[in-house]
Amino acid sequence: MGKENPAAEKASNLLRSRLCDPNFVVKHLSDSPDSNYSKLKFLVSSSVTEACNNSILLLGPRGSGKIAVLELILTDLLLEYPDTISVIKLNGLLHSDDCCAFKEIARQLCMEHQLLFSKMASFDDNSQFMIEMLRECGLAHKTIIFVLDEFDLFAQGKQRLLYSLLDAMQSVTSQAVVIGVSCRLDADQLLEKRVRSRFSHRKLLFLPPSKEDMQRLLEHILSLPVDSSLPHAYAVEFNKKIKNILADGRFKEIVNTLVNLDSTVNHLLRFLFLAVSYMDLESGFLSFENFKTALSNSHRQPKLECIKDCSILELYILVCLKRLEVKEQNSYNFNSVMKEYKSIHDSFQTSDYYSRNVCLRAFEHLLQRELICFTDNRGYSQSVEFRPVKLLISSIELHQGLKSYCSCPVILLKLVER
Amino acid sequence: MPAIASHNSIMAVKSENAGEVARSNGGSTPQKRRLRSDAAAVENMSPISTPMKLKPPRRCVNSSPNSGANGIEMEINEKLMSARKSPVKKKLCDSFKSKPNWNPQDVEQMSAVREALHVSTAPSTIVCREDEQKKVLEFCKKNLEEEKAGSLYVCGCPGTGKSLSMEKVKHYLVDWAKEAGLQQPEVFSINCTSLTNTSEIFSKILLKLQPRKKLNGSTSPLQHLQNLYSQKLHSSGMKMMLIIADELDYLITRDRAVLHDLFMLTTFPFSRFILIGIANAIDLADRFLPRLQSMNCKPLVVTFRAYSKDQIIRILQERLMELSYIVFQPQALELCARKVAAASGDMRKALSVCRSAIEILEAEMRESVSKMNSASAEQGLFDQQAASAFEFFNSQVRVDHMAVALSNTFKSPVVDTIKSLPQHQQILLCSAVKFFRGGKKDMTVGELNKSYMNICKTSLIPPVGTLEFFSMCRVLHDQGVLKVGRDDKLKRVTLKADESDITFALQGVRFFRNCLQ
C-alpha cells in the first residue's frame, strides 16, 4: 500500500501539470500537415524569409486554442531565426485606446531593442517611433510580428492604430506580420473600409477537433510514459485500464454529452482536470465511476439545489411572485406578495397560512439567498415591505425545482404549471 | 515538343533543389535579401524609378507619359485573348515562344513572383489612370505658371490607385518645373490620421514653410497662415507649395472648421500654395465645404472609378511582364479579375487573392512531391516520367487554385463555424430562427429557453440545464451569432447571423431540416 501511494501521486501530479499545459495537448494535435498550425507557421515563416508584409486573422470560439498555437509557433519561430524576429502583443481589452496602444508599442520595441523609453513622449512622438522603427527594421531586414488579441476591440471608435499598422505595411520599406486573433467571425467586416481594402482578407478558422481526433487526443493525454521514473510495471497497468475505460461505451456516451454542449478543447481539459483530480490515490488508477462524478459535478445546477433546501412558505412566496410576473404588472413588493397569498388562500383553502410576519421572515431568507432581490439601488429609507422586487429564477427553473421537491404541496405544481 | 524538353531540364535541376526546398532556406536568404536591399538602394538613388520614355508631357501633347507602354500591351493583350481559345497546354506554351512556364519549386522564382505581386512593390509605370493623372498634372502645371493657389479633391473608392498616382504626380511635377525653368515647388505630404488634433496641420505646414523662425506664442499657426497670405509684401519671393493630404475626412470635426480654414486659405489673393486633399466620399467638398461654391472657387473634383474587369487584367499583366516566365493561366486571372471587380474594383484585394493562389500552388505541389517521393521510391523509372509530366501539368496556377483563393476571400466563416457548432448550440439557433419567423424582432432568453426545450423534447435529447443555457447564448454572442442584451431585467436576444446563412449551414443535418421547414 505505501508504495503505491508516492506513485499515484507522481503520476496524478504528472497528468495534472501536462492538462495546464496549453504546449502539451496543441503540440500533439498540430501533427498533421494541413491543421491551422502548419497553415500559419507557413505563412509567417515565408513572410520571414521573403521579407514580405502580411497579415492574418485567426478566428474561433473561445478556448479553441488559438493563442495557444500562435505561442507554440512564435516559440518554434524565435529557435529558427533567432535574430531576425521581435514580437509585439497588444491586447483589445487594454489596449483599445490609440494613444495607450502606441505607447505600449513604443515601449515594448524600446524593450526589445535596449533603447531607453521615456513615458511623457506624445502620441505624434510615439507613432513617428513606430514608423521609424519598422524602417529601420526593414533595411536590417528584421521583421516585426505584431499579435493582435481581442481584435474586435481595436475596430472600436476610428482605428487608427489599425489604420497605421496596415498602411505601414503597404511600404516597401518595413518588415511587418499583423496576426489579429478573435471570437468574432465577423470581424473584418467591423474594419472601415479602407483598413479593410489595407487587410490581406487571410482568415484561419478553428474548427473543434473530430471525434477521432479527440479519442487519440484523450488516450494521447492519459497514458503515462512507460519509461520515466515511474515504476515500469504500474505504468503499463495503467495504460492498460485507460485503454478499457476509453473504449467503453458509456464513456464514449459521456465525452457525446461533454461535445454537444461545447466541443472547444478547453472545455474536455477541464473535464479531465476534474477527473484526474478525483483519482483514488489509494489504489492509484483512474476509474469510469471518476469520470462520472466529474460530469454532474461539471454541470450543476446551483438554483435547482437552492431550492430544494427551501421551505414550504418560501415555496408559496415564490409562486406568488411568479404568478405576479405572469399577470404582467409592472412592479410589485412584499404587499402585493401578500394579497396574492391571501387569495390562493382564499380560492383554494390550503392549510399553510400563516401570519404577516413570518412571511416577511420567509421573504428576507429568500433575499439573503437571493432568489429575489431589489430592483432599485436606492431606497434605503424605505422599509422592505415597500421596496420593489424581481425573482432571479426563471419559471422553468422553478419548476423543474418544484417537481422534484420532494413533499411539495400539489396546489403549488397546480399553480405553477397554469 | 520544345516545351516539354525545356521543361525536362528544368526538371533536372529540380531534382537537385528539391532536397534544399525541403530543407529551409538558410543558403539562399542572403541572396535575396541583397537583392531587395539593392533593388531599395537602386530606389533610392532615382526616385523616379521609371527606365522607360518619361518625356517631357509638353513635347507630346496627344499622349500620355504611358503611350509607348500601352502599344505594346495592347498586342501582348491580342495574343493573349486568341490564345485563350486554345485548351491544350502544350500550344499555350507554343503561342508565348519566349516565356516558359514557372518553376514553382524555385525558391528564387517564387520570391520574385511574390514581390511582383505584393502591394507594396509600386509598379515603375501606373496603367490606366493615365487620364486622372493627366487632369491633375495639367491643373497644377497651369497654376504654377501662373503663380496661383488652388485646390483639387480626389475622391474614390478605397484600393483605387488615388495616394499611388499622387506620388508620380508629384515627382512629374517637380521634373517639369526643373525642366521648364520655373521655381521648383515645396512639396509636403501629410497623411491626416497621424494628427492627434485637427488643428495641428496649420501648424505642420507652417514648419515646413518657415523651418527656421519661431512661432509667436500669441497667433495660431491658422492666423500667422492668413496673415502671410494676405499681404503681398510677405508673400511674394517665397516658393509655390504643393500640399497633399490624405485621407482628408480624419480632418473633419463637428463644426468642420479645420477643413474649411484648410481650404480657405488657397482662395486668399495672395496664397500660394496648391492643396491636393485625398478621400473616400464622393461628395466631401458638397457637404463639407459649401462656402467655397458661392465664393467660386470650389475645388476641382477628379474621380478615381474602381476598376473594371478589364483594367485589373492589365495591371496585373503588366505586374507580370518583368519576369521572363509565365504563372498564371489566363483563365484564372480573368476569373480573379471579374470576381474582384463585380465586388468592389479594389486592387489590393485582386492582388491579395492572386498571392493566396499561389500559395495553394505551392501547397498542392509540397503535398504532391511528399506523395511522389514516398511512391517513386518503390516503382522507380516509369513513375517518375509520370511525375514530370504530372509537374508540368500542375506547374501553372489555374481555375481551380483561383477559385479556392476567391472562396476563401469572399465567404464568410459563418456558415462553416455553425456547420461545426456542438449539436446542442445548433438546436439553440434553430429554436431561435423558428421563433424569428413569426415576425418579431427580438424575444428574451426565458423564451428562448422555452423554444428550446419545446424541441427538445419532440426529439427526446435531453436538454441541457439553464446555466449552461445561458453560458452558450454567451459564447454564441461572443461569436457574433447570436446578440444578448447585457444584464438588463430581461436579457433580450437577437438573431445576428442571416436566417438563410443558418439555413444552408444546418441543412445537411436531417433532424434540423425538418425542424426549419
Given for the second form:
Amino acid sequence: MGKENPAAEKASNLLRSRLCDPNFVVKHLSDSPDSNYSKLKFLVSSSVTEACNNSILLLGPRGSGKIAVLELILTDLLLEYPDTISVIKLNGLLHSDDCCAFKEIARQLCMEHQLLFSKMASFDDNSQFMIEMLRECGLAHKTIIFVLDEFDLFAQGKQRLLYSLLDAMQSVTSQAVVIGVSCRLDADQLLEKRVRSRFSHRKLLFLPPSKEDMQRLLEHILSLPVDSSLPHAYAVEFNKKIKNILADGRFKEIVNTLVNLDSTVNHLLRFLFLAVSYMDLESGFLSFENFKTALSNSHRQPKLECIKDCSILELYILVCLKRLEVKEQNSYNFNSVMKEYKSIHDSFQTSDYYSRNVCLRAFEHLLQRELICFTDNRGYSQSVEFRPVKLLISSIELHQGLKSYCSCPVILLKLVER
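Given the form predicted together with the partner chain, state the structure of the form predicted on its own.
There are no partners or other molecules in what follows, just the one chain.
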C-alpha cells in the first residue's frame, strides 16, 4: 500500500467540510441582487425595521435550498437585530394538528421570553396567549417570525392556526412575519377563502440552478484556496486538474445524467461528497474515474439489479414486450408475447426456445419481480395468459441491464439496439 500524501488528506477534509456546510453553497448562489436570498432578506428585514406585518411562501422541490437560504437569513438577522427578533419554528409533520401547534407556539414563546409554560393550558388559552404576545411584542417593537415548514400540511382541516395567525396580523399593534415552506407549488390554492384573503400572496420559487450556475458552483466547491496552509504548488496543480475535468465532455455527460435524475443542489452535493471520498490520497488529485464511480453509486437501480437475476428466458420475454411497445401495440398479453417470441425464433433460429408452460412460469416470475404488471385490476377472474400487461422498465434500463448481464445472448442486444 502506497504512502498517503498529508496535503491530500487535508484537501479531502476541506472539500468534505465544504460539502457538509450549506452556508458555503448558499452564499455563492446568493451573490446576485435578484437571488431568492436577497429578495427574502430584504422583505424580512424591511418588516423588522418598518414595523409591518408580512407573509410569504417559499416554494420548490425538496433539496432546492429553501430551508438553507432561510436559515442563513435568520442567522444574519439575529446578529443584526439581536433584541428585536423572535423566531418560532413549526413543522407540518409534527404540528399540523391545531391544538398541538398552538401548544408548541406557546412553549417556544415562553422559552424565548423566560415565562412559565403550562402543559395543562387549553387550546383557547394557548390561542389567546399567542394573540396577546403578538400585541405585547408589537408594542415593544419586537418582530415574531413564524416559520411553517411543510406548509401544505397546515392547510388541511379547519386551518384555525393559519386563520388565527393571519387574522391577528391585521391589527396595527402586532408585528409578525409568517414564512411558509412547501414543496407543493399550489400550496396557496389549498387555503380557505377566509385565510387566503388575509394572506399577502407573496411567493418565492426555488428552481434548480442553470447549467452556467452549476458549472460555477462545481468550480467554487472543488477548487482549493491557493493562499491557505496547503502547499501553494499542490493547490495550483489540483485546481488545474479540476478545470480540465470540468471542461471534459465526458464529465459534462455525467453532470447531465445526474441532473436528469435529480436537478436539486442537495443531490449534486451528495454526488460530489461521494466523488471526494473516492479520491486517491496517494496521488492527491481527483480524477474523472472518481466522478464516474460516484455516479454509479449515488443512486440505486433496483430494476437493473432485478434484470441481473433474471434467467435467459425471462430476458427474451422482456425484449419481446419492448418490441411490442415499439410496434405501438395498444394492448398485449402473454399470448401476444408468445407470438413475438416465436417470430424471433423463426427469424434467427435461436437455440433458446422453450415450451409454453415454461414460458408461462417465467412470465409469472417477472410479474412477481414487478418488472411487468397488469394494466388494470379488473380481470381477477381471467387467466394470467389473457390479462393485458405493461412493461415497468424503460428502453435505457433494459439496454443497460442486458449489457451488464454476463451471459446475455448477442441477439437480444441486437434486437434492443434496433
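This is a predicted model, so every value here is computed, not measured. Think of the rigid core as the biggest set of C-alphas that the two forms share within 1.5 Å after superposition. Numbering follows the first chain given and starts at 1.
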query	finding
Rigid-core frame, C-alpha of Y316, shift of 2 angstroms or more between these two forms	yes
Did N330 shift 2 Å or more between these two forms, C-alpha, core superposed	yes
